[in-house]
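This document starts with one chain, in the form predicted on its own, laid out as structure tokens.
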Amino acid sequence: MKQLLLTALLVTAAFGAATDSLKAGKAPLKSAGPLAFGPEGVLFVGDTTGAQVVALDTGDRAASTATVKIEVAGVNQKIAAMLGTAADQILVNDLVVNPISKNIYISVARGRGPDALPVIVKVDAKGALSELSLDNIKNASVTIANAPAAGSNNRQSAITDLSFVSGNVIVAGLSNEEFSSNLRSIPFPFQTAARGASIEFYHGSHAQFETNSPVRTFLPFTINNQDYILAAYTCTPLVKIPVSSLQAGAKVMGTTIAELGAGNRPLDMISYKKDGHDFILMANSSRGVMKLQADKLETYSPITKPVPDKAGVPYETMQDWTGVQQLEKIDNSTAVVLSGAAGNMSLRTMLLP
């Protein structure tokens, strides 16, 4: 009994810390961009055009195991209506799952171009649609200092995934700086954003090493007990980076170990379990989704000169997911699938291959 006294006033606290600073008002949310959740309900939004991250309290605490089983033909369509406008005037861009809930969160935007504004839709466990609102909601923020300038080429990359990792909320994009490329591991609760770290890394397709190429998509994975980052560029190589080398104003050297197809952009990962082994999926703009072997990638040698095409960790192409723009882990069972062309999306659940 004093153990489980004591294991809840641990989660309390541990609750409380992670919310109270947060405060109730108008979330100052310019775009939504990346999602990623972190503890308590808490909603971390990357917001490109404000260059900051943005957390949100959304109260949504209520834990379930219920099966998660969603089949949402034309959900982009469906979001459009309920926003009162067109499909063609909206642009959804990430999707996430709360893992204490399993209900979906999508962030939008509502219009095209620099006025298009930012929404959060969520999605309960039988599919139906709501929009967060954003005009009282307890939330913080934390601005990105050496994020490029605000309407040059390369703003719409200052964030490009973001992801919470052991109290701190990893951010990938491009910076001002000369080796653009950037990996940012910003405490929560928020008080500053450091300069993060400037990442290199050899493209063996390209033949060159590259400083200024942007982390498409990553995902955190741990390998021998240390925790990295898995980073996907575009032509697409997959690099491994230590958190623990992310620190203000280090230069750092990825290893690739993976050459997984030139001309190609990915879009999204995730990494699960499955009989005992680790997999990835990732989903790609031009050669589907990718599912890769993932139990030992500590015994791949580092590319470090040129290859034709592939080279690396091995991987196989899911037939059968086809068209899939977005994806998202429930459990090492099931994921949520954003598929389909810009004018006709469907969301939905599948078993994980």
The other form holds:
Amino acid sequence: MKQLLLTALLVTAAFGAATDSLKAGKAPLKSAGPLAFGPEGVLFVGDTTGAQVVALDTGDRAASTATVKIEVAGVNQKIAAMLGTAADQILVNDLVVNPISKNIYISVARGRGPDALPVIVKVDAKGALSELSLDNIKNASVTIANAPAAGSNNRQSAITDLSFVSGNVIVAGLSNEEFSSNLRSIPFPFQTAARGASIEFYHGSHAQFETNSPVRTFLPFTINNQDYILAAYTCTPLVKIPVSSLQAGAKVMGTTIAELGAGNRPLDMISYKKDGHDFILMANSSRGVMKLQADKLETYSPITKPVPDKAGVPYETMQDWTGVQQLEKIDNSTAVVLSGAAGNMSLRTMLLP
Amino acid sequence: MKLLLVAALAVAASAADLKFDPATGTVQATGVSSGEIRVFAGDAPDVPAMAGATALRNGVLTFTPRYPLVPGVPYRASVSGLSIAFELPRRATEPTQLLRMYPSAAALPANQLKLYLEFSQPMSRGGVWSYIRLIRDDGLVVELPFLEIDQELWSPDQKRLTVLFDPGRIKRGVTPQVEMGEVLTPGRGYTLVVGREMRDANAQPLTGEFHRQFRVAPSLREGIDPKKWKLSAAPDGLTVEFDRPLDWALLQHVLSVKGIEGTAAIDRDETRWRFTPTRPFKPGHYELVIDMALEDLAGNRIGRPFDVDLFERVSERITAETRTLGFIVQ
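Let's compare: the form predicted on its own is above, so bring in the form predicted together with its partner chain.
Let us now look at the entire complex, which starts with that chain.
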């Protein structure tokens, strides 16, 4: 009993630690881009315009283990209608799943002009839409050190993707430095954000080292009991970077373990386990959805020489997964997918292959 | 007094009415004391009600939308069996013009790195790539010439778009360049075409289709050397003539005269920079300060070509952030 009580107290203390640093008020977001869930329903929002990461307490902590099955046709039209505008006047930027409640959160720009407003939309297990109020919400923010100057071309890529790994928000993007591709590891609760590590890798199909190409999408992944970031870039090299190497000011050499094809942008990546094997599913701009065999990634030889096209980790292209723009894992059997053209997008769950 | 009271009662008892009030941007129901006014935006089926709140204000049930209404979007409102449709008229705005493409030069190097499109008014973000085409002089539409990134490179006011050529097809000997060929072939002519359907920030099309022709010169693979610039100074200003056209957007802010305020202008196809001091230069020594971020059309920087073959790791950072050139005003 005593032990149970102690456990309960510890849980409360841990819970308090995650959200206590957040203060109620208006969230200072200037734009809403890449999203990631942290502990206890805390949603991290990447804000490139404001060069900051904002933590929001969604208060969404009711656990659900039910199988999620949703299909929302015309989701962009529904979001636009809720925001009182037309579908061609919003931009859907990212989506994530709250690992506790399984509710889906989508970052949206209401408007496409310079005065566009940031909005976070929640989609519940029944497919019903609601807006996360940003006017009065517990929040905290941290400024991205060394972000490219406002107005410079690189500012739009100050934050290209986010993830929460072992108490840290990992932020991919560009810095204002000479070698600008950058991965920052920001402890949460927020204090200050260090300048992050510059990331370099060998791009086999470009026959050169690259230092200024931003990570387009990344995934935390454990290889041989060590935490790594698996990062995908334009023209699709897949690069592994040890999380422990992400020290402020460090210059880190990533290891290229696959070249997945030129003329392509990776859009989103998830990992899952099936029948005792690890897989990665990657959505792409022009090469469809790839399913990579991700067992024993440590056994692939680093790519350090020019390659004609593809090399490294093998994959197959999923013919049923067409037009996928955003991809997020719900559990090891199900993903939620945002797909379709700009005019008519649908949000639906799909069984993982 | 009694008559006034009767009149007031008559208003209260009159038929319920629902109307849109353009002055306040709200929907108002008179003769209805409770209920929720529901407003729907757009024509799509099965959409959620628009965000907003219904409250009694001065005895009038009033719906205030959470976001400002958008001209041209059809709205429907209903409460207690009443319903109306309304729409804000589109503002009579001047249509947006694509003013020009930079670089201005008639000939661009085959390893041209980026183009800038300058618009007269703010534009709409999202989906720009479907409107921009590059056509060779034999009519061939060049396949995927640009890096079609999601984070479209708009200036904060969204009046300038940066278009990057696919770097994989500029660097020598790399897979995309070998397989798909170079984007720009020296000796040929090209036309950049931007469709009229590209939308401005008011969701309106451009004044017309934009065409800009240019020729392609051999690639430029040498770092910038400021010692090759020609500086001429007089009390009323400094003129710097470059040995080649430089990047238009960077030229706006990478050159300055140390300690001197003034205005600068770029002309002659981005080969000349003219600085006019607020107060005339006094005779003496001055310094032109050049930010190392300066690039030419092919992305070559000071002392460092863009297309370095990085078969070895770069271990040295270029630490100096600026370079200076001295000049004398007599």
